[in-house]
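Okay, so here's just one chain, in structure tokens, the form predicted alone.
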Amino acid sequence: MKLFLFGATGWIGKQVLEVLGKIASEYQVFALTANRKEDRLLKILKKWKAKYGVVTGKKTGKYRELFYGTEKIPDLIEESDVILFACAGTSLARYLFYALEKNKKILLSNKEIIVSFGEIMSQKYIKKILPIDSEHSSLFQLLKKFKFSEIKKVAITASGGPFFRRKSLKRITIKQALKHPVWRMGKKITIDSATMMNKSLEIIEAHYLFKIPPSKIDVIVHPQSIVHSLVFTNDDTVFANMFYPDMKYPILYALGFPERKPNNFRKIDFENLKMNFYTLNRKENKAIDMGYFSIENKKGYPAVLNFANEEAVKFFLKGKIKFNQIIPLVEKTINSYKPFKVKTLDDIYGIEKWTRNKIREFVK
């Protein structure tokens, strides 16, 4: 099968290629994208003997072997069998919709697209998406075991990030915020983990992907990140999905689905296993509370939450605002938004433009 990998030079893209390199696979790496890292993309293209490479964030570049801009993408989607979105952000969202319209198999690690555009995604589209991020891959696997009527609630776990239970966040540096205690990830998602916004977005994603009411989605802090999700059934039995914090597990599951592929990844060592779990009070965590508020109210709120957070994190990483200003800035933007019934891609893009402008106005 021809695989089109969006985001080949990013953290998730690297993990995808590592997994493909370790398993006997029916996939042919057919096409690859990068945002701007053309040197790195060309090396990957040559190593994997991919037919096409596309630099989406630049109109021109220095390599004749690569395409620049996004004009070629629809043609490549049509030629591909499987589309894997490992890129972050929402700039390529319209191509996910295009791939869904063309009935392609979709593997998705990009929660931002689901959060921002889930409100206008039909159920027939959602059913074509196989999630790759650890919590939703985990939930996908568990939920296949139960009838919806048997489920009392579900829970996704949160590591708590580097500042769990730390009372003062006034003097947090960029370096400290980027030092995650468990996961190695890209900068933006690492900051989101530190603010707990990552889990807020995942609540919204779980609702859209699995049609679970927000009232039945819980968050449990689990610093070791070995249990990734739990399902609580009506008889108060709890079912958990476990693997060490390594994205190769959900990537392998998605690539092999519906089969389970043998591998040489680290196996659970029960003899030396230590795990802790803590209740998270949503009222004491503004990021989590905004996630529930957004999905309970919809009308564009989830998109505002995502875009406001993206912009605020950018300002933090540029040193323009302090760490403890990220969430208040997002909340201020949420409170300024006038909700309406979103129906189209252009509605969401309009919300994106308004949100980013509003954040910039607040930061001035």
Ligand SMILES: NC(=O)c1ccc[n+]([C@@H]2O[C@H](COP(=O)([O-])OP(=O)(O)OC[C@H]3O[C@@H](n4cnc5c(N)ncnc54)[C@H](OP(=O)(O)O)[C@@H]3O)[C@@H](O)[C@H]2O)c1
Given for the second form:
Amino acid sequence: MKLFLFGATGWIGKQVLEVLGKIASEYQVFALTANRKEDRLLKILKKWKAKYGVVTGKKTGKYRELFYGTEKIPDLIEESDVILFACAGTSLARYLFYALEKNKKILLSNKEIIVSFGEIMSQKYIKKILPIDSEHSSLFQLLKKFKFSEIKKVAITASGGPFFRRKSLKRITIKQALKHPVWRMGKKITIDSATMMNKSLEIIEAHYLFKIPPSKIDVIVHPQSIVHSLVFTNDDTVFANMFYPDMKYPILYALGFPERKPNNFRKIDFENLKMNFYTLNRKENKAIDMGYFSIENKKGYPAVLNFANEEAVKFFLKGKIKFNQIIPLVEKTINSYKPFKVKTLDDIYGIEKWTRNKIREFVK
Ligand SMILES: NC(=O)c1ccc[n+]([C@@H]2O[C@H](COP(=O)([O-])OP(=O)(O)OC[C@H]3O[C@@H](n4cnc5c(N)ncnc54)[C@H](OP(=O)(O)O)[C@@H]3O)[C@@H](O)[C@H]2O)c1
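Next up, the form predicted in complex with the ligand. The previous block was the form predicted alone.
Once more the chain from above appears, this time first in line as the rest of the complex follows.
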């Protein structure tokens, strides 16, 4: 099967290629993208003998074996069997829609696209997506076992990040915020884990992927990140899905679906297992509260939340704002937004433009 891997130079891209090399050998790496890291992309292209490499963040052209810009992407999607979206951000969202239209098998780790565009994605499309985000892969696996009417609620877990219940966030440095206690990830998602915005986006993602109302999605803080999601059935039985915090588990599950493949990943050592859980009230955490608010109200709010957060994180990583300004800045942007019924891709792109401009105005 021909695989088109978006975001091959990122952390998830790296994990995908490792899984492919060791286990899922039925895949042929056909095409790869990076945003700008073309030398790294070229190395990966050669190592995996991929046919095409695309540097999406550069102006159209061709240099060495690589295509620049996005012009070539639709043709490559048509030639591929499976599309794996592990690129960050939403700039390539229209190609996810294109691949969905072309009925391709879609594996998705990118949560920003679901959060921002979920409001205009039909169920027909959503059902074609196999999630790779760990909590959603976990929920996908559990929910298959029950009728919708049997489910009382679900919960996704959060590690809590490096600053869970820390009283003052005043002096957090970029270096401290980029040090996640459990997961290794790209920079943006690591900051999102530290602010808990990652979980906020995941509540929205779970809502769109599984059609679960916000009132039936809980967040439980579980610092060890071994349980990834829970399903509570009507008879108050709780089903949990467990694996060590290693993205190779959900990646392999999605690549192998519907089969389950044996692997050499770290196995749970029950003799030495220590797990803690803390329930989290949305009022305790502004980022989480904004996630619930966004899906309760829709009308573009989830998109604003995502774009405002992306922009605020960029400002933080550039040293222009402090860590404890990220969430208030997102909140201020949400509060200035005038909601409307979004219907098209262009509506979302319009919201993106408005949001990024607004937040730049605030930071000036
Ligand atoms: N890391 C995790 O454990 C994890 C878990 C669940 C979900 N996710 C999601 O998976 C996605 C990737 O995360 P990651 O941790 O692998 O991020 P990452 O290490 O920062 O890698 C991001 C990848 O996307 C490319 N990229 C960056 N900005 C882009 C843009 N504007 N347009 C197109 N491509 C762009 C990068 O290319 P360059 O290298 O050229 O910049 C790179 O290949 C994110 O949506 C994240 O939320 C990640």
